[in-house]
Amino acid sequence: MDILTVRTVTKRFGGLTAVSDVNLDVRDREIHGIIGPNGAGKTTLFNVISGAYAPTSGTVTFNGRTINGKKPHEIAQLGLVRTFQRNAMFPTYSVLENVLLARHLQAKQGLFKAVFASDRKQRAKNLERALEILEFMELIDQKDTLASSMAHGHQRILGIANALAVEPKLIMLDEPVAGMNPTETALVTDHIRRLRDDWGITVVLVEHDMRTVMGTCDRITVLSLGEKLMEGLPGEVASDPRVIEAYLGSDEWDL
């Protein structure tokens, strides 16, 4: 069953067509990669799906509801949440406070109320859920650590934990292992798999690290020059002549 469907989506900026007539089907509880050379339209497609851009034409359907034209926070409240390449966290707050803030702010509460919630029952419920998320993401031992002082890989994991605070059905990850060493990459990709395997969350990711994409994703969609080139299993994608040609001469294609 598909949880996310993109149909004939086009996005133009003046005379530039960044995405042209793209179709995409993401199945429930899968890790789906979107790849392509620089300028392929990956980030633009991400922005259209998450509500940052309205499509010029076409439709985006999430969990049976048309979402194109909705604002990002409205889409997030439906269960589709996006993280960004930069670490999605509140750097001057502790790890636990980060998750609590993410949970409160998603409910459209102000910053003061997020930190000093007066509803004791709700505050206890939020704390219990935040601790559960940190336990799941293996950050519980760092719950009192200042977010800005965490290692790079753990900051990325905290960004995912903040997204989990919104109770998503689908998480979109924008280059989740960018700038990481092999140890950090392995740590983050392990947590991405656990989102699917243990909590049943669908993951869509854009990533330049082909080794990570091929080793993590169930299916992959390839974009080139704003158009969909192909979609298939990792092995099918890696051996497809069109994909090899699209990446020819690029240091991104390093398996």
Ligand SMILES: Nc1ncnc2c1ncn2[C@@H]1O[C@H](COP(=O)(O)OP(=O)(O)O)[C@@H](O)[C@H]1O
The other form holds:
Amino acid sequence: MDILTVRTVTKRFGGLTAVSDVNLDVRDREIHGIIGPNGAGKTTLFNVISGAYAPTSGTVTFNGRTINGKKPHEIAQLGLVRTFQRNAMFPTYSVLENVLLARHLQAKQGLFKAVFASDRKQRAKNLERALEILEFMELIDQKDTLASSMAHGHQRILGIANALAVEPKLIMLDEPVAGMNPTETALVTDHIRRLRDDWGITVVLVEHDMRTVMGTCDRITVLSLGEKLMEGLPGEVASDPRVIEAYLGSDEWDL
Ligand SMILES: Nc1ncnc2c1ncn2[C@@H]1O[C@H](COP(=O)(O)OP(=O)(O)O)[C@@H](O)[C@H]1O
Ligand SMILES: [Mg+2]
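After the form predicted alone, can we look at the form predicted in complex with this ligand?
Let us now look at the entire complex, which starts with that chain.
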């Protein structure tokens, strides 16, 4: 079953077509990678799906509902949440406060109105859920640590924990391992896999680092110059001459 369907989506900025007639099918509980060289339209497509941009044309369906044209917080309420490469966390707050705050901010947008009633029982429940998320993300030992003083890899994992606070069915990650060393990368990709394996969350990740994508994703969609080049299993994508050609012209060739 597909949880996310993108149909003939085009996004133009003035005269520039950043995304052209793209189709994408993400299956429930898969880790789906969107890759492509610089300028391929990855971030634009990501922004269209998460509601930051309305598409110029085309439709986006999530969990059986049309979401194009909806605002990001409305889409989050339906269970599709994105993380940002930066601003994924609140640097001047503790790790635990981060997750509580992420829940609270979402509540302000209308999601947990009932949940955030000033009811003490409910507050206790929120705390319990935040602790559960930190336990799952293996951040519990750092719950009182200031977010800004954590190691880079842990900050990124906290960004994911904050997204989990909103109880998503699908989480979209924007270059989750950008700027990381191999140890940090392994830590983060391990946590990404656990989202799917243990909590059944579908993951869509945009990444230019081919190696990460190959080792983490079940299926991959390749964009080039705004168009969808192909979709397939990691092995199929890595050996496809069209993909190799698209990457060869860029400075990101890293297989
Ligand atoms: N807000 C914008 N305004 C104008 N052009 C944009 C905007 N965002 C992206 N573009 C252009 O759209 C194309 C695709 O960009 P982007 O989606 O960022 O690609 P990628 O993330 O794959 O590197 C590029 O040519 C880029 O310059
Ligand atoms: Mg980008």
